[in-house]
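For reference, the chain that follows is the form predicted on its own, supplied as structure tokens.
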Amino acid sequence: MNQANSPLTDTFGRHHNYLRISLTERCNLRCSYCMPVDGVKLSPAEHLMNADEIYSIAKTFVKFGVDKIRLTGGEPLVRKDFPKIIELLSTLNVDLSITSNAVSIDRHFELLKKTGVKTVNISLDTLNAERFHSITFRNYFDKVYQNILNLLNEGFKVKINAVLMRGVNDDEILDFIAFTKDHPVAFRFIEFMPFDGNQWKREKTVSYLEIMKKIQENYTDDQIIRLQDAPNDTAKNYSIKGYQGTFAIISTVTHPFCDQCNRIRLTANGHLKNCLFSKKENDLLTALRNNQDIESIVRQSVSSKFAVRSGMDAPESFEDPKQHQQNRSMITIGG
């Protein structure tokens, strides 16, 4: 294979075929684990990728074998030019998907179908309206809940992501599982992860083992079915016998899955991150605007990727707050 078109492979032999593109640093919710309570300093509009620049950079990654692109934010649907962006990207030979908070997604059902989006990830950390307000500082629970049902009725594959936080929503584990009884969704529990400004502490993280213990105390072994994980899957997947949906656990903190990582991230201001926890970024947007070669920058970034969590391979280093103060807040990275 021509080296110029060969897959993006790091020094550990991992092929990177999955690009997550953040479209915006803005959101119509204010979840504290994602956005610091005092907010974030937003990039000036002129420092953000426009639709054509997103498409141009994405084409480079597709040339290198990327065949899956997920649009994230912030909330990607708050961009006024979202229709143009997704229509441009739909011309590429990729599996196109989106992560949203579902507040306004019903306005875009036909557009999503037209552009080939089949899977939608929804961020929802509680099934309780009052608690939803305390987490997001907004009263959109009923709208989000109904839009999840609407997505299912429209034929979309729906994954629901819930960040579990001790003392906040960890008492809803069984409620989330029960939701999968009559709804064909994939409910995914995500361990609370550290980012700049989200006041993370290890004791706030509800671990994979704790989640499974709670489930095993309420369901028998023959009811809990371990499912086959997809290649490069970040989640350990399960279902309850007779239930329409499934559940999974993403254990980034206690059981990292870096050996199978195939993901790279592009921030809304055009910076490439080869790992969610990486403090180092490569500015593709400035290079693109200066007519510089971004292909070599992409390859160099991927080849310099660490084996585990940007070099934080031991629990002690990962749990050191200083390690994450030099990283971005989650909302400016992209979910």
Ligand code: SAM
Contents of the next structure:
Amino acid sequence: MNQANSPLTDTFGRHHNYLRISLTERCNLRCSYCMPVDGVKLSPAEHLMNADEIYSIAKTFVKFGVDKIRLTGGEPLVRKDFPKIIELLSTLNVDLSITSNAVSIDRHFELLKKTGVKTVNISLDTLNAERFHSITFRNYFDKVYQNILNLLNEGFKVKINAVLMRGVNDDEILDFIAFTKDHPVAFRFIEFMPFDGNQWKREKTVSYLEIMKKIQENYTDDQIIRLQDAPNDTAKNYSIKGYQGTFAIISTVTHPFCDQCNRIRLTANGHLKNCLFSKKENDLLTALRNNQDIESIVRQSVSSKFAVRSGMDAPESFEDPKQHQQNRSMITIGG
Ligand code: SAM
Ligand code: SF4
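Coords for the form predicted in complex with the ligand, given the form predicted on its own:
So here's everything in the complex, that chain up top.
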């Protein structure tokens, strides 16, 4: 389909060729920045997309121009029919990838290889086992750490996502950088973002500039190499001279990258979200079940996308709690 006419091209000329599909609202961790302390009200099972519905919607998006799909959640690997879903999606002509907390990813190495997954994004917010427990409320640090090493041994490209929170794990910035010395991973610092129920406060977000300042105090300008960012990359990428890995900063709060945005999200209950921060959603699953054509719904959703963070143009707009409460919790969006 011609890009200009595609339902995936918005009024600012951004073409959304990258679909993130959330497979579940459930998780085997309870990261404080993602899962509200009291949990979330889960959608009834019959309101969630089944494997064939996921495939059917994904196939339509591929027809519109999607060429990259990332599976996320919740934790995508807790879905019992994960093998069926990824095998179906691997028949589409897309770059297929996954974001996981790595707790059980070792059970799926062969499946991931067979279905063409080359890059995996793993969440790890600390290199300290006790702190891992205090952030995630589970004792899986050793498993996750070992699985990151296993993924590298198995030949996967590994990106590690760490949400930095002031007073929680911001004292580990240099430890994370040191980790890239002998490990060929792409380590990504993510600015803590506000979502429903995650107790966000502006002062808890550690900014891009603060992270860079810390690194610049410990490495010389000659050692810090600014790398070329990939097209549509949300991260600003760097490496330390001589280190095997790289590091990057995803600065959604202080330096948004919305003008480059090519992402669109499908929630586990089949709703389309045109932005991580959008309050409005479009129900594709009900339309599919009613045998309605979803093209006009997709077109309407994409064409109503705001220029910046669903209308939260300035950083101050985050201060208004209503902005986050009208959005979902991250666990039910799919990052
Ligand atoms: N369970 C998988 C995982 O943790 O990688 C996939 C789902 S998780 C919601 C996807 C990504 O969202 C993770 O990298 C996580 O760190 C990020 N995330 C969740 N809540 C966030 C927040 N409040 N601010 C920034 N990133 C967040
Ligand atoms: Fe689960 Fe991922 Fe959210 Fe942590 S960030 S609670 S691992 S979905």
